[in-house]
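In the block that follows, a single chain appears as structure tokens, in the form predicted alone.
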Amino acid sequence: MKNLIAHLENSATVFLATHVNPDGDALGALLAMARALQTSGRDIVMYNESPIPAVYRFLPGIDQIAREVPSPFDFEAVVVLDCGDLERVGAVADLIPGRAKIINIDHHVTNTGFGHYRLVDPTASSSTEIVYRILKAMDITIDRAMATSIYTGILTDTGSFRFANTNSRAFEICAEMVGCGVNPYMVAQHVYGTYSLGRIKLLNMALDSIEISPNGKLSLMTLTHAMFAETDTQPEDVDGMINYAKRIEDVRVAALIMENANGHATAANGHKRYHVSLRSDGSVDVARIAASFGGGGHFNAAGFGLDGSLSELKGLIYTIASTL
């Protein structure tokens, strides 16, 4: 940590970034960071290829995100959250220059080691927590906008201390960032309470899509572009629909099948894109399966990305049902 946090000391321009389609952790560890390294002094720009989720547009500093790479791309630092490669910043990852100083700060065990500076600890609760190490090593005040995302984003990556990432530094640290001024019941409105017409009219044709394997241990939900735009929703708005899927008696694995949400071809071969989402029970490595496919995650949740038919594609997933 002390040569990553060195290199930050001394950078005045740092770029920072997350994965596409964010959740709350990647959006927590991305705003606390920019916001620390902005109020000491230094030139930030945050970025982020996808639309941001309606339920965490509350988060202070939120607007700041931009969706355009800015020209030149001229940072001394290059900060990578919440990533297991490079390639999950989406198309920006090209355009990085191979001079820049990349740090890599992530909690996925599937992390490929990429950036010059790394902080990567699948120990961890979040990556958010990670990012509050380091404004800690830095001795960075922690105010009460940092504080929202530190703790919002601890709160969304543990499935509200559900999950089994969650550990004690996670209440220890959301306990110290109540005191610094958060409002759990605020925050617990934003990301839960409220949904839109049109993410519930979603909800209802996914549960609609499932489908069980022969064997009842894995549980597919499907969603495509026709559904979207019969709903005028956004990928965005799909996050936490699998676990419908996974809490079905007996189930093991669920998978969540997403078409591109263009619907446009993208393969050579006109096949089009999806991103399969895996979630475990807790008896199953979806991370060693979704590695297996290119992809990565953690071992109870994992995803990756494919081209091909949605035939095709469900056929590939049954087959992980009969190694169940």
Given for the second form:
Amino acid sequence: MKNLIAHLENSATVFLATHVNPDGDALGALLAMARALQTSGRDIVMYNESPIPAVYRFLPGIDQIAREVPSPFDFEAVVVLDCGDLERVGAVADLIPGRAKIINIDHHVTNTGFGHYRLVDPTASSSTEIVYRILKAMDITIDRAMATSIYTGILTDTGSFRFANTNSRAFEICAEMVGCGVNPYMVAQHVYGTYSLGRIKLLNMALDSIEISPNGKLSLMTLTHAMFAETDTQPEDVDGMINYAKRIEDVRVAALIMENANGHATAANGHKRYHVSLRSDGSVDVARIAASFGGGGHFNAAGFGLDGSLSELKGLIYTIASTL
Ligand code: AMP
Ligand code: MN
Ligand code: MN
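I would like to compare: after the form predicted alone, may I see the structure of the form predicted together with adenosine monophosphate (AMP)?
Entire complex below, previous chain first.
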């Protein structure tokens, strides 16, 4: 941590990036870290490859997140947040010059240990919790804007203090953030109380799609391009839906297969790109399962990408069921 902070403090220009299809933790960690560096006089550029989900557009500073990679790419530090591997930032991973000093701040158990400086703690509730620790170590005064980002990151990554990563520090930090001016009701209203009608209709289709494996231990939810088109929704609107499939009695692993929203086949044989999300009831390590398909994540929440046909993918998911 000392070397990491020394490098941050010695860097006048900092590029900060987080994973594609960002969640509240990715954005909270990005915004809090960037603002802390900005208020202490550094030139920063925040980057994310994907559009910002509507429910997070209230976060202070969110409009400053760029989707274009700066050219020339010349920064003294590159901070990568909430990414288990560098490729999770998207195409920009290939554009980061070899000489750039990369700082890896993360809490995924599958973190590959990339970068020159690392603060990876799988016991942390969230990457935002780790950013909080760094801010404290740097003696940064946490203002209301930073506090809102930190609070939102912890709130969303713990599933509102319900998931297994909920720890005492999550409560302590959030209580402190409320003391810094965060309004919990306002945050909850933005994150959970402003869904589009299309999102609710999509939820209806998602619930209707649930299938259970013959042994009852795996549930499968499927979201196709046609469902997104019919409800005028995006992949960001799927956030959290898999938890309904996980709540079913006797289910140990819930899987969600999501067709990429553009619906284009990626190959001449009609194969399409899918994202698969996995959630466990705590008895199965889904990070290990996801890693065997080239993805990663946490013990209870993981994911991977795959090309194929829907029927092939379903068959593959059911082979997981037979191992449970
Ligand atoms: P998701 O199912 O997309 O909500 O992701 C659950 C967890 O798995 C998150 O912590 C993600 O960062 C991680 N994850 C999802 N997809 C991938 C992937 N393709 N590679 C590595 N980690 C992933
Ligand atoms: Mn994340
Ligand atoms: Mn996270």
